[in-house]
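In the form predicted alone, a lone chain appears below as structure tokens.
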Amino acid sequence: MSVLVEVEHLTRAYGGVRALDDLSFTVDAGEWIAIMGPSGSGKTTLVNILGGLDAPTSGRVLVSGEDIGKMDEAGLTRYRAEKVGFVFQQYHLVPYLTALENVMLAQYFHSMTDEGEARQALERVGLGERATHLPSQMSGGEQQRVAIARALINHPKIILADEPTGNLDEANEHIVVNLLRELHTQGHTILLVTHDPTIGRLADRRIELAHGRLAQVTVYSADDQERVDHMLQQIWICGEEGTAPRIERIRTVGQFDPRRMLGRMADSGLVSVRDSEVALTPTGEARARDIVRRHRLAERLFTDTFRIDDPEAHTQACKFEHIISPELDERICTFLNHPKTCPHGNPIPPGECCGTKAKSH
């Protein structure tokens, strides 16, 4: 993946208060970043600087290699029109313009208006039939979707969303979140400020701020860890079967793009991806080996000890494999007298307790 945004030692001071304090991180093209943290932690200040609405006191922000802090007003206007799509908590629609005209207004600031393209943008967010309605004739969720259509109309490199669901009820929040997920799947780069941990977990990474500084970066949530383990298992099993682990053969749990997840796994050093083939790194191989061992031991335990039939044994093993500690792994293996295969005849990788040094797969 190519780096789209580089934030380097970014500081923004207002008098004696530092809203941002020596902040550094990068964003890859097509990545979804959730920016989180308590009120006053610098989230909105960061979004404003990324959008060219505010300037850093020191440090810099590079977008596609271009330092936006060095742009003059004309350059910033062009940058905002061509490279950034804004979605705010307040919809900022012009009240006397229709939905279609509000979308076309963004085109006007970019170059020329194109009514057909603006209509397509509204259809894309499910509002084709509301094109002639004024904001006052639409619900909050519909107004936010108009704002998203407006943000997308100039095909921006980055979508900056500051609490886009903050004023919405649960039903409309669900619609807007699903729309953002679709945009992410289509390859859009999204930086989204949110207080909602549920929305934050949908992102590729969560960047958490505290007092203007980087407090924590979370790459994988607990659900993500299970998805990663599931994909590592598939790659391991391909190796057992002598089948090339190609991207199109690998599936993930839920509505997640396997290619994007594999990219994150490659960034974490678990796999390498070349063309359409995937290979485990030594770190990934060790983790895959452990998860396969735990799963197959759990299947053997549920089948032999608790007399649970398939497919229930497999279902329970999928849950159990994520909570077995190394110590419990060895105790179960010893209790079962170090079985060599699972109930389906697949080999159980030996552990230290088996009296055999674990071999590489």
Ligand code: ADP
Given for the second form:
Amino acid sequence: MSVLVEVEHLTRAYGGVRALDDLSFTVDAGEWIAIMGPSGSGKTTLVNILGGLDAPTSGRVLVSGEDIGKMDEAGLTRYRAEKVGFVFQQYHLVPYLTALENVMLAQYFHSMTDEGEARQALERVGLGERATHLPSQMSGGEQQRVAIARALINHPKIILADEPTGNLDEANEHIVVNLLRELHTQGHTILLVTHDPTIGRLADRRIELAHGRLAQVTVYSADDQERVDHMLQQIWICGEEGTAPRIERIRTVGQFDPRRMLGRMADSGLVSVRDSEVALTPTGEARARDIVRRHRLAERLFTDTFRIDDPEAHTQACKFEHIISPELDERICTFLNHPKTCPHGNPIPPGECCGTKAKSH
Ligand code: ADP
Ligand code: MG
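Structure of the form predicted in complex with the ligand (previous: the form predicted alone):
All chains and molecules follow, beginning with the one already shown.
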């Protein structure tokens, strides 16, 4: 996967207010990113800058390697028409034009109008029958689907959607979300602003803003979480063995490109990647340590207490390590009398409970 969007130290100030404050992240081609965060956290400002509707105070945005801040007015107009499809909370349809004409209007700004293509776009959003209706004759959900057809008409690289379901009832929200999901499956890159955690969870990643800064970048699904843990474990073990954790040595579970996964982990501050070497950040190290500790404690528990043999103990530990809470971790450790090694002789990183024991003895 290639990087499509690079946001570098992006700041947008309105007088004294920093709507965006030194924001950096990247988006791969074909990714679906949910942008979340409380009202006023800078989501719309970010989308507007990505779409070339607003300019940064400092920092830059590269799309396919091109700095959109360096484009002149004509370049920006072309960028907006050819590379970006906008979907807003308000549908922004022209009230006296039919659904078909609204879509064709977007074609007109691009280059040439093509009625057949516009009709197809409406069919794609399930509105083939509504082509001659005016916006006032359509429901909110239908109007939003016309807006999506309009956004798609010029085959944009990026779809920017700012709370597209904000004004919709549940049934229409469902239709619009499914449409976005389909577009994602077809390979479109989507940046979606939403308040709804359920919608956010459908995305590949969630970027959470607070006061214009990145509060959190989450690698979202539970499967992804396990992949991340698995990779952190490998990097930790390289450290124990004293070997360099090179990218090509690190494996992922399933058919995931380790480089892409490591890129995400770098975005969320768990690792740093330089040339082809990976290093754990302090946050990544703490998490790797926890997961290795849980895995080895679980192996001890299965082997010593439940008399389960390898490799079953290892397999079970791989599942168990993801579900042990910090409290349970300490209880198991105490129950096992704070073991120092796993059944294979590898060290179990001590927890806080082990420290107390050392002091009291
Ligand atoms: P969100 O979409 O997350 O609700 P916005 O990006 O709209 O947040 O706004 C972020 C901050 O920037 C807010 O404090 C808002 O008041 C301020 N802001 C946004 N646009 C303007 C503007 N045109 N002039 C002055 N302040 C603005
Ligand atoms: Mg907003």
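Remember, it's a predicted structure, so these values are computed and weren't measured experimentally. Numbering follows the first chain given and starts at 1. For the two forms, the rigid core is made up of the largest set of C-alpha atoms that agree within 1.5 Å on superposition.
With the core held fixed between these two forms, R60 has its Cα displaced by under 2 Å.
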